[in-house]
Every structure is written in structure tokens, then in C-alpha cells.
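One chain follows as C-alpha cells, the form predicted on its own.
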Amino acid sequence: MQIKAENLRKEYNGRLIFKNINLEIGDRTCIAVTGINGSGKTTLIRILANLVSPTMGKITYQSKGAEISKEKIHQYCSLVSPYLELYQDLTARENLWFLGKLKKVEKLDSKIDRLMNRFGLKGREDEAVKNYSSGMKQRLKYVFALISDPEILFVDEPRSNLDDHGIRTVYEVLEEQKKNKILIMATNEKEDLKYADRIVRIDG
């Protein structure tokens, strides 16, 4: 996989968020986006994940040398973020089944069991998400993101709402992701930045 961003610029209501962002990201790479609050870290992550359009600039995605259309890139990537909302009235399993079927995940039941256990949520699969604590919801978001074995994993604020055990599990996941695939995260935490091969600083 490869992502190439050329001359990205983003404005909101006439206010410049950032400009002149150029990136080339390939497999076995971790990019960390950092900067002061309000500098546009989350916005850049959302643009790279094709959730928000840049005001100017171009992003191309390739797999094995062939370009992937923006309409299909969601089959290759996943996002973990504090602002990501799951279906609160559905159970964790129902949420995961919905996404798994959408992304055509094979052996879905076994993947759900394995990931729920890994993130300390075993036994809570059939409980409505609205009954989860904030920390449990955040761990579930990682399960949600990893269920499709994404080629590109976007993580905004990796440690958000997590206890020490949850943070250790997340760091294991970050290490695994960057070994063979692409990891792109937005963070200001020094511990998170240790996983980065390249740090992109946005001044805002």
C-alpha cells in the first residue's frame, strides 16, 4: 500500500487550518501527526482517511502499484478516534457484525471472540453499547477498527479514555500494525511518538 498527499491545504469558513502538506507513506511505516491543540491534526487524519475533502491538493492511494479509487479506499483502512460513534442501542456484537458483513470479513465470529478477549471485553459482547463505560467504548472502537485487518490504520489520540492495561494493549497493536502495514496517528504524547518513523508537525 502507498498513500501520496500533494500540497494539501484546508480552510474552514475562510480560516486557514494548514497548507503545503506533502507526504509519501508506504508499508511498514508509522507517521505521527503532532501540533498544538487546534492546529489541524484530526482534520489531516480525516482527510487522509477520505472522510473530509481538502480545500486544495490531491491524495492518491495505491495497492501493488495499481491506483485505488477514493470510493473503495474504505475497504483498506480503519479509524479509531474519540469522536467515532458506534450504534449505542445495538450490542457490541451487532455493531461488529454490521461492519464485518459490510467489509466482507471472513471467519467473523472467531475474530470477534479473539479481539473482544484481547481488549478485555470478553463476556460483554451481547450488551448494548450504551451501557459501556467510556473506557470500554474506546476499547471497542479498537476491536471495530481491527476486525477487518486494515492495510491502513488511522488512530487519533491512541491513549484516549484508556487505563494502563488498555494502553499496553494499544501499544502492542501499534507495534504490530507498523511491522507490515501503514499506521498513521495524531498525538502529542511522547510515549506514542516513540512508535513513529516520521513525525509531521503542524503549526496551525
The other form holds:
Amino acid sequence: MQIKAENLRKEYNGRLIFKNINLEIGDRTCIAVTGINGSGKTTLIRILANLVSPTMGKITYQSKGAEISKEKIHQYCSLVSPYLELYQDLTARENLWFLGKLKKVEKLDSKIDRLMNRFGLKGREDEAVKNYSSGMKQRLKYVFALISDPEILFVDEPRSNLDDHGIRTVYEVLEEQKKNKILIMATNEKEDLKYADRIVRIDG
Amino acid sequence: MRTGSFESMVDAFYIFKKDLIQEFKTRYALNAIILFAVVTLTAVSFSIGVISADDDILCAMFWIILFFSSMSGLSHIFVREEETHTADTLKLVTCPTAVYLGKLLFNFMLLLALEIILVPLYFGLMDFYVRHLPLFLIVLAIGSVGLAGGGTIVAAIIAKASSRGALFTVLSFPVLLPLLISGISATRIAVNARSFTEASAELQTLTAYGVVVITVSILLFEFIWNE
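Please give the other form, namely the form predicted in complex with the partner chain, since only the form predicted on its own has been shown so far.
Full complex below, order starting with the chain above.
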């Protein structure tokens, strides 16, 4: 898997967020995007995940030498972010089941059980997400992101809302992801930056 | 091997199922749409009750109540995704075509639920008698497809705006006007017990409207959804 971003530029309502961002990211790589608040870290992550379009510039995704169309890129990537929400009225299992089915995940039920157990949410699967605490919701977002074994994992603020046990589990996940696949995170935490092979600093 | 369009249909079904379960838990759209219809119908029946309205007025009134009732609920399907910040979650798991088709299916089912309640009530309260019932039901079914198709794409557009409530009806009206005119005209033919042949022009217009609106919506939806 490879992501190539050329001359990315983003403006919101005429205000420049960033410009001239060039990236080339291959397998077994972890990129950390850093910068002050409002510098555009989250925006860059969202652009790379194909959730918003850049004002200028181009992103290409390749898998096994063949280009992947933007319409199919969702099959290869997952995102964990404080602004990304799951369906509050549905239970955790219902959320994971629907989203997993849409992601064409095989052996979905066993994966749900395994990941819920790993993130300490076993026994809470059938509770509505709106009854979860913010830390539990963050753990559930990791379960959702990992259920499809993504080729590219985007993580915005990896430690957000997590306790020590949650942070340890997340670091294990980050380590596994960068071993074989692509990990792109937006963070300013020194602990998180230890996992990065390359740091991209955005100054806004 | 699965084709892209088959995958979109399967995904659309999962999105529809997800929305249906959410709706059963919250009943937001269903309550809004049915309460609006019942209140409007009651108000109209009290106002018109003393005057004997002719069939032409009753046909027009039926479609006006159907249109405004649907306006109170059809937009909810996309507004909910934007307000609860789940639109990005959906973007991360499936393609735009599947999202549009899933939401379209949900809105169509919502309209059917509305019609199951509205039609018998309208017949009873307004003394509305349809002599050619099969024709009336076909007009209603084809009209609902167009209403759901147009309503769903306008809902996707207004979900991105800040003043959503007012915009939906205002934007939908010109889009759905051809459908309303043909629907009223075809209903008038059904009320007067004329044949399918006499309503063929209206049926063709309603069918063409539905096909064109849904096809154009599928083509344009990606740009609206990813805006």
C-alpha cells in the first residue's frame, strides 16, 4: 500500500490552513503529524482519509502497484478521532455489526467479541452507545477502526479520553499496525511520537 | 464475483436496516410525519366540513397534505447524520451511491407508513370517494417513489446548511412541483372512475419523473455527500 500526496493546500472560507504538503508513505511506516492547535493536523488527516477534498493538490493511493479509485479507498482505511461518532441510539454490537457488514468484514461476530474483549468492553456489547462514558466510547472507536484490519490506520489524538489501561492497549495496537501496514497519527504527545518513523510538522 | 452495483445494493440494504432500527428506537421521523398529517387533516376537515368541497379540491388537498407531511420527516434522514457527526463514519465504510439508495429506501418506506394512515383517514374525514381504487393506489405508489427520490436528494443538500428546517420545504417545492401536478391530475381521473388508458399521460409523467430524479440524484450525490 502506498499513499502519495502532492502539493496539498487547504483553505477554509478564504483562510489558508496549510500549503505545499508533500508526502510519500509506504507499508511499515508511521507518520506523525504535529503542530499547534488550529494548524490543520485534523484537516490533513481528513484529507488523507478522503473525508474532505483539498483546495489544491492531489492524492493517489496504490495497492500492489495498481491505483485505487477514491470511491474504493474506504475499503482500505480506518480512522479513530474525537470528532468521529458512532450511532448513539444503537448498541455497541449493532454499531459494529452494521459498520462491519458495510466494510465486508469476514467472521464479523468473532472479531467483535475478540476486539471488545481486548479493549475491556466485554459484557457491555448490548448497551446503547449513549450510555457509554467518553473513555468507553473512545475504546469502541478503536474496535470499530480495527475490525476491518485496515491497510491504513489514521489516528487523531491517540490517547484522547483514555485511562492507563486504555493507553497501553492503544500503544500495542499502534505497534502492531506500523509493523506491517501504514499508521498516520495527529498528535503533539511526546509518548506518541516515539512510534513515528517520520514527523510532519504543520505550522499553519 | 460481486459487481460494484450489486455491492452498492447490498450496502444500501444494510444502511436501510440501520436507519430502520434507529427509527424504531427513536421514532422521530415517523412521529413527526404522522402527527403533522393527522393535525393538518383534522384542521382541514373542520374548515371544509361545512362547505361541500368538490372532487377537484379534495384531490389537490390530498396531495398538499401528503407533500407537507412528508416535508416534516424526509429531511431527518440526512440531518440526523450531520447533527450527530456520523456522516464521516458512514463515509469511511461505504460508497456514496449505497448511502443515497439506502436513505431513499428508508424515505420510501416512511412515505408508505404515512399513506397507510393518511389514506383511510382522508377517505373517512373528507368524504372522499375514489371510484377506481387500483388506479389510485398505483398513482400513489409511483408518486411516492418520485416524492422519496426528490425529497432524499434535497434532504442531502440542506443537511449541509445551517437553517435546515425552513430550507427543506422551500427547496423541495419547485423540485417536486411537476410530480404534484401530475399526481393531482391522475388522482382526479381515479376519482371519476375513468380507465388506466385515460391516465396514461399522467402515469408516464410520474414514472419518468421518478426515473429521472433518482438517476440524476445517483450521479450527483457523490458531490453533495463529499462536500
